[in-house]
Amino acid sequence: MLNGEKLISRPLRWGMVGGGRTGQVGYKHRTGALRDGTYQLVCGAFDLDAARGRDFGVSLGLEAGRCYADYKELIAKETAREDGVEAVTIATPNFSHYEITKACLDAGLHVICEKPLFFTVAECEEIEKLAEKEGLIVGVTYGYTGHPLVHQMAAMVAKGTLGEIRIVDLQYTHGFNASDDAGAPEAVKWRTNPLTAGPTFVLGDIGTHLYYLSEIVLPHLKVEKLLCDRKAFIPSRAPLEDHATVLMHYDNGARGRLWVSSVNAGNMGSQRCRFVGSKASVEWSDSHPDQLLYDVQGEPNRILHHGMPYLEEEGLAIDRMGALHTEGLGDSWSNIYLWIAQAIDAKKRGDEAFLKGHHYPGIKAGTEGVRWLENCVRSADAGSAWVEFK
């Protein structure tokens, strides 16, 4: 169990290239980062208007003259100083994740990105290749797989609790954008528009995280070959999509559906991923996070509660609060954030042993989220086509 003790030798010196008052997103990586005392929130550039952000970071704490007006100015006088960044999240809209990734790797910085990673795989591939070639980290932040009951359902896999997985049903959907964009505020507008969101909508923007829990839970599984069907409901957003369902064939034989949308008029905010395998089946859902249900053919079926001593040491070890109280998104980032932070740490330190052992959301875990969406993409393109997975 996590207890806020110490895990690496000093706090890493952390910056933020968006994620401002205006964002949606800033304060989800705030409160993963400096939960565990492994970030020490120093510098930013939070907003497109330098003096909002200025604003905005002195109000966090930060001095005023570590507030910049873009990333740009944010290397240039962070890599000046003794006590200058180490780590840089980006939490920008889609399209300037990969210049800034690159800047800060050419700058001698490690990065932790939003999702989807880049535009394309070839983007992805070459960042990879610079990050190897300065021994820099590249985390990506995956909302719920960090919660510790993916990890039990990861564990029970693993170990044959289920039998040979024969169904993957995973399912990410709200309602929020139900109506058209008038009046939408430029956070949702960015996602919808083709130039600055990339080649999807909702499968890159909600779709990747559940992707990304099934490899997760998934490890030895790979897509053979998919079938992507995607609309626009709202015509405004064509070619992009609020609504898509993947339907997936793996290298086992087993059938995988995936659906997502943010025209689900009414829904709140639901995540669910069900594992049926030829003896056994597990379900989680965002909506009761500290549950896992876990039903054996022929038996009663059963509730797992997280943080109890029955549960795989996998799920146990990254709990947080106990059984008595429910672990939630906040929780989850907060562990996303630890296991980069070390990664980053082991990095500095040269142990590449223990980086080779160590779970987080990677480079690897970006770049395969956004060959899935090529994929999908190149699939509803050809008419909803079952294409082979490349």
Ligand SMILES: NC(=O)c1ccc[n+]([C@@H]2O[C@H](COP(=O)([O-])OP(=O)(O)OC[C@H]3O[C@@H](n4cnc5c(N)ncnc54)[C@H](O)[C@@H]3O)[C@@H](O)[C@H]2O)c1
Contents of the next structure:
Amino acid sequence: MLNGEKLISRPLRWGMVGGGRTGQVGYKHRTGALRDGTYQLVCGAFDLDAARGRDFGVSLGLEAGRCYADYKELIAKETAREDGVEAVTIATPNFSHYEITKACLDAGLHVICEKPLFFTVAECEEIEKLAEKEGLIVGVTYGYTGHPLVHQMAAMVAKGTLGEIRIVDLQYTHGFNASDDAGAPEAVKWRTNPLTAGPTFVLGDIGTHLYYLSEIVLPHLKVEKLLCDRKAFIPSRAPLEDHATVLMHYDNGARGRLWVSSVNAGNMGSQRCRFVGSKASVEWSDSHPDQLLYDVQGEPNRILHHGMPYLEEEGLAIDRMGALHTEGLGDSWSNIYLWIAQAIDAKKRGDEAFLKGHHYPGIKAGTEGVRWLENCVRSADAGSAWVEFK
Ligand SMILES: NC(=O)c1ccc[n+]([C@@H]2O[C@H](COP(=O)([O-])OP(=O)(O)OC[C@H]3O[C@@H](n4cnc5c(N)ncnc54)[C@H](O)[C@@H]3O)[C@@H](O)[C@H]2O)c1
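In place of the form predicted alone, the structure of the form predicted in complex with the named molecule is requested.
Every chain and every other molecule in the complex is listed next, the one we just looked at coming first.
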């Protein structure tokens, strides 16, 4: 069980680009990072509107002189200080991730970046090489995969509790974009424009979360081929999609299907996954993240509860609240940030042995998400044809 201990040598001096007063995801980052004392927020370039960004930073308790107009000023001024920032979170719209990540790495700063990481696999591979050369960490905030029961599912699969995996059923949908975009907020406008969102809308926005979750639960399986059907029900969003279905064939013969949509009218947002094996199945949803359905063929269905001693060590070790109290999204983000802090700390100490055995969503996880997107788009553009996964 985690108890707020720092678990690293000393708190990391941390800054944010994006995630300002109007940003949707900024608070999740601060909740995740600041909870365990592993990060100390020292600076930010929080907003495209420099004055609003400065005002916001000051309201968080930062010195006004360390609330910068943009990331370039942040990097220049912070790297000139002895007590300058060491790790920077990038919580800006997708199109700027690559440029800001590269600038941070070039300046010797560790990066924690939002998903989808970049637009292309080529960009991911270039950044991976740069990070390797500079001895720096790039973490990716797949914020749902810090839930203890996600790791319980992974442990059950690894131990063979479910038998051979046959079916992978993934869904992340909501209905918040069921109407057209007239008068839509900025956060919707940039998401539906290929210049700012990249080659996909919902596949990248929510599908990559599911894909990474499935990689955690099924690290031994690889997608061999896939078929993607995508559609913009609101025509102005084309060529990007607000709805998609992906069928996947895995290298052990398993079959997968994934449904992502932002036009599931009336749906308040639900992420659901079911992993079906030859003996039993597990099913988890972020609507009830404390509970895991465990269905053994021929036996009464069970609900496993977070924090209970009958769980595997992998699920118990990262529980924060204990079985009596609810565990939620903030706890999951705290775990993600803690794992990334441990990776940065180990990198600073040159402890490659620790890094080898340490789980955290890093550059490879970000790259695989972008690779999956490229394959989905290739299939969709070929008329929803089956394509070999490359
Ligand atoms: N991991 C998750 O669960 C999750 C959830 C939501 C969003 N996201 C990702 O987070 C990123 C941001 O999404 P959002 O929904 O918060 O967007 P948003 O439009 O709500 O907010 C973006 C914020 O970034 C600021 N900004 C934009 N460009 C900037 C720049 N160059 N420098 C400084 N600040 C800048 C804006 O002023 C705003 O505060 C996206 O990549 C998105 O995919 C991830």
